[in-house]
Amino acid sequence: MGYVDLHLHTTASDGVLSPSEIVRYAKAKGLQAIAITDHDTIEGLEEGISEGEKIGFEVIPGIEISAEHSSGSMHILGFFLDIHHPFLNERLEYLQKARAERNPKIVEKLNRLGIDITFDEVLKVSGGGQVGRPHFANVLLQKKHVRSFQEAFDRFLKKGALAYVDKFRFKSKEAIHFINEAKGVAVLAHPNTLGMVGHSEFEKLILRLAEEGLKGIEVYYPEHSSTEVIQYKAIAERHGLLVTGGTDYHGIEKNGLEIGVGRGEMKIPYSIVENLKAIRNRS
């Protein structure tokens, strides 16, 4: 059996490759299956699934939802979604409206700082997909307002920076609920971004999320240390949660990051996909 990557982004959110391109690239790299998990949108899934069917490659319909969390960043992955489910689509449409209201405010803040940037320029960089902060960063870099992508975030776009505008987020319970309603399997993404201090506090959070309907933890992730992997896996097993993993690949090599393997350390077996399918079939 081959290996899989269960955390990938496309041009439907802030990735560089189109859904079709990332499917073909994954197959060329020898993977057996992938999950497309764009931020707060399922817009690229039909294209990705169709391309997978065309070339004989398994594409799992997924999503990555930002959820409220005070101390850091919480993202919930959803796998094997019914992408036509009306409640899922209604909730995501609500998110798109909130995002559409946020983006002009970022432009306005940048303009007040004396930075010549228009929303049309940002929209063009996005390729017509969902607009997010990475697209603002790319425009700032192209127009030489910053020297690097990271500088754009550090000076202007990250939380607390000069042009940052907070975005609407669902509560974790709401995000998990509409993933489950759409027959999906909800998994906590990259727990090291939660900004939590203390092993016991994290475990308390996991217990709460499990009560809300969480089914797994993304244990294998390029930014997780070997110690974190051991800890997250132990907590998942202790509470009967699935272990998943993915690279969070956006189509660009970030410090040597590559689809399917991260920085060479990742080999996620297909058995994890089988475990996800088993959970979905039971619900």
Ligand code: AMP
Given for the second form:
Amino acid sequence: MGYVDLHLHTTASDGVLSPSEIVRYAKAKGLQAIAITDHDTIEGLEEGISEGEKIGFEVIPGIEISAEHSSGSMHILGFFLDIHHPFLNERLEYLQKARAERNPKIVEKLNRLGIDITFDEVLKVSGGGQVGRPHFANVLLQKKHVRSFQEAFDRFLKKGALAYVDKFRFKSKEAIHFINEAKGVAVLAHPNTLGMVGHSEFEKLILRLAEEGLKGIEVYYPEHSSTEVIQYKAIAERHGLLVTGGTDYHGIEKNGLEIGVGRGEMKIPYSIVENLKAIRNRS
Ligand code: AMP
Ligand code: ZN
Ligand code: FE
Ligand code: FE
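Got the form predicted alone; could you also share the form predicted in complex with the ligand?
Every component of the complex follows; first up is the chain already shown.
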């Protein structure tokens, strides 16, 4: 059995490769399957899945939802979604509206800071997919308002920075609910970004999320230390949750991050996909 990558972004959100390109790239890299998990959108899935069918490569329809969380960012992955499910589509349209309201406000804030940037420039960089803050960062970089992508976030775009504008997020319970309604399997993404210090605090959160219908934890992730991997895996086992893994590859050569392997050390076995399928068929 081969290896998989269950956390990937495309041009449908803030990735660089189109859904077809990422599917072909994953196959060329020798992976056995991937999940496309764009932020708050399923717009890339039809293209990705049909490309997979064309070239004989398994593509799992997924998503990554940003949910409300006090001390950091909580992202919830959904795997094996029914992409035509009306409730899922209605909830995602709501998120699109919230994003569309936020984005021009970022431009306004930047302009008020004396920075010459238009929303058209951001749209152009986004290539027609959903617009996110990384696209603003790219324009700021291109126009030499900052010296690096990261500087754009640190000075202007990250939470609390000069041009930050918050956007609506669903509560974890709501996100997990619409993923489950659409026959998806809900998994907590990269728990190390939750900003939780204590072990017991994290375990309490996992208990709550499991009650809300969470089915797994993304244990294998490039930013997780080997100690964290062991801890998250133990917590997943204690609560009867599945273990998943992915690189969060955006198509950018960020610190040498590569599809499938992360920074070289990741190996996510296909058996994880079988576990996801088994749990999906059970519920
Ligand atoms: P948005 O969905 O428009 O709020 O943008 C969120 C995306 O911006 C995330 O998926 C990351 O790729 C990126 N991002 C968020 N915070 C930071 C940060 N502090 N530094 C670099 N990139 C970030
Ligand atoms: Zn992203
Ligand atoms: Fe994420
Ligand atoms: Fe991601």
